[in-house]
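What follows is a single chain, given as structure tokens, in the form predicted alone.
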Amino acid sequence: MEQLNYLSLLPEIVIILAGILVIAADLIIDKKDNIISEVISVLGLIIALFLTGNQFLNPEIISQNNMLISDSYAVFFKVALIILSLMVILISSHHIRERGITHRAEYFTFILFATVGMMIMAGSLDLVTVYVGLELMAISIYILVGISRTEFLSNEAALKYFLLGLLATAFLLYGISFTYGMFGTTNLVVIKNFLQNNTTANSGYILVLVFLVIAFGFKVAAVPFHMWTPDAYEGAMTPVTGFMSVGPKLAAFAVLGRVFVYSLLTLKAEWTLILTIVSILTMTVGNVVAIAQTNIKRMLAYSSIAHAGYCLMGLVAAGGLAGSLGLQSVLFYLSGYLFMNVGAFSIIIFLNKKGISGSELDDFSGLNERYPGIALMMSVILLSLAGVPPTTGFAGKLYVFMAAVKSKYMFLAVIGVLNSVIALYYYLRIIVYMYMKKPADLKEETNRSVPLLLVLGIAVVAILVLGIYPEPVLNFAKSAAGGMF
């Protein structure tokens, strides 16, 4: 590798170089109540994040080559994940004690090796390199749910979604076996090139694609491969909850536009035809569904496989006439996406406290009367994810909604904006229970830290800076899907 390769690499250096200071730090410290691993990983991931930002404003750093790149497109998604991580390491801090959890290094560390396998896989130019990013991600979320070792809530959620991340991965290992079957390489570029020559349809590339939709439509949380989503969020501690309802999802469609929308492109006919059915069939059940949720992880689990299945009809009107614009949109949807999700989890990790969840619909009646302020971001997260505006979530859905009308799939615009109406109904429930029902309990305590609070109000000004002014990641998002056409 060259040098810029390797200057190129330095985020992803950098936060595994932290992962490993975490551990040796926790080893050397022997105090149970430091937050030196807290420090560490919150400090990497800030060097990270700078280093990722340094390579969009300089891009004679942006390098490649055969198996990974570090173009625009992938330091949109570096920087996307960074920020999840840290937004989830500091909502973390407090709650993990609260929860008894010992091993805090072990946890942190994993948050950091996750979030270097989903950087890897943004970056990725060779379905091989999406498979090591993969499963080092994968590996690390399969801990994380199951790092409560005493629930068996967790316990439970860490071996469904570790059995079916199985299957998940052997179809991708399907796929990738069919695919240099079928083009003698795995690299993307050469694959993409390899079609543009050779225009003659092939039944083999079907069932490559098939296998590809199988395997991230798992990630992705898309039905009908949705199954595991509902009991990992339930059972999963709140923050990894939180971590593992957008990251999994970052990194998947970083890569489903790396390999459908820039390499096989010549085959967007066959892929865009797949990913409409999935679309609808994923707005639609994620929807529907959600609507008989008491419980708000399990509730939230199932808007984030309807929210799925909008970013999905994108990534349809990516292979449509759209073209750059449909990608855009997905891109500006994930990134608002991101403090939506993570702002809802921090809500309830503040309610959590003996003998209440934070996470029943029940334990939100009355919050407007306990803490007005929380009920007034709860209600703006709320109403951003039912695509309210002036909120990101209205505007992701209108660039995402304008992207499908212009690639000529007016059919599934409107479906999306069905959709849309049903979700308010469930999510306006929750408004409902905040500012119209008793509270049961007015003198409960909460989790109140400080890194918890900073990190709900960045949540909400995020969402509606994004919403009101949203053209500084738009223009992000444009330059980042400009190059894959």
The other form holds:
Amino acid sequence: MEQLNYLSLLPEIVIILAGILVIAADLIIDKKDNIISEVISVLGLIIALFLTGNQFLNPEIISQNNMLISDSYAVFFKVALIILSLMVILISSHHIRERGITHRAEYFTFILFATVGMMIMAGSLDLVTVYVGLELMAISIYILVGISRTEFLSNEAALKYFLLGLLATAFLLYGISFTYGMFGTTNLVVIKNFLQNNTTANSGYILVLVFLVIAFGFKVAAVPFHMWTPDAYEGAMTPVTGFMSVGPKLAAFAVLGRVFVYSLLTLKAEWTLILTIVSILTMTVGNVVAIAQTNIKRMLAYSSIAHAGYCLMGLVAAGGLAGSLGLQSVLFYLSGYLFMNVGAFSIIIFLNKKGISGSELDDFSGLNERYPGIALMMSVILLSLAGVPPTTGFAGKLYVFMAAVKSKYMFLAVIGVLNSVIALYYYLRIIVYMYMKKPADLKEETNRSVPLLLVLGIAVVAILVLGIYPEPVLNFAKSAAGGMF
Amino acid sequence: MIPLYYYTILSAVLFVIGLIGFLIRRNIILLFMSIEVMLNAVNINLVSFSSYYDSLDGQILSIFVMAIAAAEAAVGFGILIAFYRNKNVIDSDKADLMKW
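Show the same protein again, this time as the form predicted in complex with the partner chain rather than the form predicted alone.
Full assembly next; the chain just shown is listed first.
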């Protein structure tokens, strides 16, 4: 165990340097329509991806005074986060020019900084680093949501997200302060050992659990802490929505897994009860309210709430008999969710018109006649979100429900299946619009940039590959989840 | 010496005051201030536990909390100014373009 080990932090350092370089390059090179920001960001992320992949080959390293860990669990999330960030940068490159965002370099810098924040969360072994990583992520994303400064919707979304994010932070810190008060430390390994040696029940533990669930409930948009989600998702620029609908969720689930499953496993009776209730509420409210939405971005916001509910179900299963199988199913589900959501938001970007975001349900009517290829890809993505085979949405749900059944949470699995049926309705409605309605009579300018179509293609292929041949990712998730028990 | 639970009760009271303020106030600056009260409750907790355990971890964390809260406030006021330029109010009730 080394005190300071910068080698294991190399991916984060590279991304931070790339972020600073983006700003510097923007200052030096005159403000013509250059793509230097994108090039630097993408290069930095690719180098970081290789460095992170290299960490997978090494045994786990605990570094920086037991604050950070790089084990296969952290590497799994870091790889997913870097891929997300790469895809988001590629889909936003053309879009932010169309929307006339003047602060292009800052936009990419904050995407990179948010990525680093989430990577720190994924690799943290101490509640202090969880907090610092979470804030780095949250502050960057507040700025990204509000980056179209002159638009009302963007201002309002940023303000709502910011205020409720602050509230979540206060709850997290209050929870951390009581954790410190009860255990005398914030280190998750020490807490784990303490709990294993002192089995006497302490009602104060429940207080800590409740505060942590509230704080991370805000970040994963679990009901009843989801109020900000639809507004922030609708008001933010579409690539940012894609980013914030996946990234914070991945990072928060990484922390939930690390804190609850790894560190507080002895208290599983308490936290599985809390998470069961939250999971049922999240699935049901998300899916039922999504039916009423006519704006696709709002609908996807509620659908992302519902997906968080399914993941929470897997987490509950991880506290039950299924053990590592439950956590593995969460990891696999999230990796599929990444491609589904980025794909769906790429299509909304593709349909973007000048000024309006192109995200109303009517914008999709008759899409098949206008762009048959795009309509087909959207159908694959929607069927995957609904959980229809042979897509990753189906495989992910299958594993989550299987884990729930194995943990003897039959009712939870039944509620999950019923919810998938509800979800099918509003996803299929878009497909009906695309294939059976007459196209709306509007000539729109679509976003035909090559990187966007590339990302779209990658997302669709990944959805199908993860659905048909999930073994490689599943094995990766298995080794990642196995180390947590 | 003052017993530990005095501090815990003080911090709990402050936290609840902040939370109630956050829930009932409509002026966004007052919302910020309510959150700051909640963060100060956290800091009191951390410092009192820190002196109870005779370890420095809690005090260091409370410095982290203050530094990061300052960064958050900077971003928050930036967002608020952008909002004010468009709307000419700082009432959270006026952020009502989007409803579920």
